[in-house]
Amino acid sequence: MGLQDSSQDLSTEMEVDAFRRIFPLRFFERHLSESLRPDGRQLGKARDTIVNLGLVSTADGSALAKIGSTTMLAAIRMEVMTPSTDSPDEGCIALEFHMPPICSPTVRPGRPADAAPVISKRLSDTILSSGMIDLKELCLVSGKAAWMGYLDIYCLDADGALFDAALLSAVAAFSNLQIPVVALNDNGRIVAITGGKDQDNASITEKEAVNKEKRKLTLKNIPFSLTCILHKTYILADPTTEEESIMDTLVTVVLDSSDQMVSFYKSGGTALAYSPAIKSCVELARKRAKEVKQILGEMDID
């Protein structure tokens, strides 16, 4: 009686499994229709979310950002630049976004993947616009010096919401970013003091340091973002690979640390974003942005 029990279990699991690969949307949608998802949550509901600090001894600043199964690793390295002469008391950050193969089977060798350089383009343009970083807090000597960070983004596991999983990695490598301490060479150049022995460090002269020691980035309006999928009267928060393939009208919306809008960012697809659509994502966004503040809170991240 167990066994037949078993087979019949077992007969069910795959004509579901079935049903779901021939038919995905109609799968999806019984789901909705009862306000649940096939993973369990509810529409709109956030997967868990772990983040991590300073993974990579080599960068100056690193972590690993973890929503779901979408995994992104970010790492920062600083070097000492000349300023622009149009921005002569400011820094700069240069960010890159990277699919490598092992990220999705859809992703080939040799050939980098579509979406990349639009989220390097949305990351970059979010960093910069929500004012989290004061880039002339980057400044060593006026016009003759100041810090270019490199900000890389890798990601290690690519299921949905590939932008809000890569952001929030980049906010904490940031809050874990150690600037160096440099000083003056004979050359009368700025270097940064490092572990090593190499020529610059030979060369330090015993004049006082531009900076005494490593010190943190003061970051203001931390920026958060939440993906949401637009399908018919749902709104699903969060959503993984399989939905995204399956219902392809994606808004992002990003707000900062006051709960004002950074931008609203919506990728192509068949729904349109009504007002009260709209609505219902900023304030979903707003509720993943508290739930996200807590995460970081407890890092002392703020």
Second form
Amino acid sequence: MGLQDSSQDLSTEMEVDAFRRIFPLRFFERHLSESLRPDGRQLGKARDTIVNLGLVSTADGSALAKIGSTTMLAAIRMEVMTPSTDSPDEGCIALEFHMPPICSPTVRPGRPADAAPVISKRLSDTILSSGMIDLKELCLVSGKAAWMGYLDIYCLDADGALFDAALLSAVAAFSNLQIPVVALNDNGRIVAITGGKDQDNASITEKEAVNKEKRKLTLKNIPFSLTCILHKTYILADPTTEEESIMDTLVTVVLDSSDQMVSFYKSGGTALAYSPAIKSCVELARKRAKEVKQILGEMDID
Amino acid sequence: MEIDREDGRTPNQLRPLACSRNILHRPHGSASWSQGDTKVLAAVYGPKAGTKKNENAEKACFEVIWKPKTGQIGKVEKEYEMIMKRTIQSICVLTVNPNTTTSVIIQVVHDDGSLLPCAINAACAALVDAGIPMKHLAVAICCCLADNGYLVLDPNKLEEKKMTAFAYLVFPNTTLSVLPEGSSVAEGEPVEHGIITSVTHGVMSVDDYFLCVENGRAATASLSAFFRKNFQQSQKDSSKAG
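Following the display of the form predicted alone, present the structure of the form predicted in complex with its partner chain.
Following is the full complex, with the preceding chain placed first.
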């Protein structure tokens, strides 16, 4: 094709940055043939991952997760609500994923990004179906009061693999969550006990804290995810935005701590996924799950 | 040990399929697809000039509008729209009509389980009716896993609710060709074994997922045969009329 011939002629004379912009696919393929990516990573290696907890003091639980440059801030607020009649012993989690204009030049104010509601739905499906949180733990008084957790995830920097970073920040925020202490007041309603003023102290000691022991949620079956790009015979783990825009076939594998598959998500794309590719993606996801488990373990998250 | 399905089907049996094309007059292509009681109507308008912002102007662009039977459009519909848009983009030839937008509108008539696969099949039939150039068809199927480990294809709504996990799988259609076997092979497997799209709900083991994929592949043969027969039938009818 004409383009290939011209690039071969120009490639000896062109600067690297110009070549990267004008012939992005050829630039990447030159690296892939050496089993490397432009940032020096191996094909199956994810970027450096950092998790910080408890950054938002006004929230009941919060976490910041960074995978390379992709940054996600998750915060949870708990509110008491009446549970529905079909599940009187269960609380509820409402998850919302936001992509404010700060995260990417393609997101403009007023127009929500196309990816935001999709990632939001995928995250809530994954977290609820993995069974990480037992909704019965959120119950206060059966049939009358239960906790509603509002989890908001803000994307601060969108540099590829948004789902992975968002899931990691959500898991970390849940582990950081301290459920507020509440008591049943005289009217039979649940009120929160705050670090009160002196005149309130007398009334607080009269009330009994309803949930003094239960302040933290037990997290079982934590889901870990890895997004990969399929391009011809190569599989690239943890893509950046540049890689995602050039090679459009993305596969996300979510595994939980007992090695069960929570989700295998492939949404179209030029390349088709054959069995060997699926197996390799699952293997890479397993390795990544071990890495992330270690990182969370260092921060005392079970 | 067999699993008993309420409507008496075997685990690998699909519900009765029905497809009619060219049912609406204003759209350039339209089709209605039903699998049992699940019925979806698809309409295609296009190609129209110009692409949307943030889309590549050197390629054709697709937009999908999903209209549920009742209620407002929420995140579920947005997710379906994105999955369908990416699936359609991967099966259509994007370089033939660059800088154009083709709209695919999906109207849910009745949801009795396996809704997204039904919609994808309807969209394919509507795209063929509109004459949009495609590389191959996208054949979609739903496989679900019961708690005793049995796999069931094409569940209805009640079965979907009872199952521990289900997967929507989309494959290219099986080819019927005069070329010798081995000519359409990629990575040692026939081209129609590759997965275009896969969306799973619920937890399953990795082996169970591979089993779903196998069963899904086997089912695409019968779906592809149905597509072929349906298109050839209408061709014969139109040639008789013309």
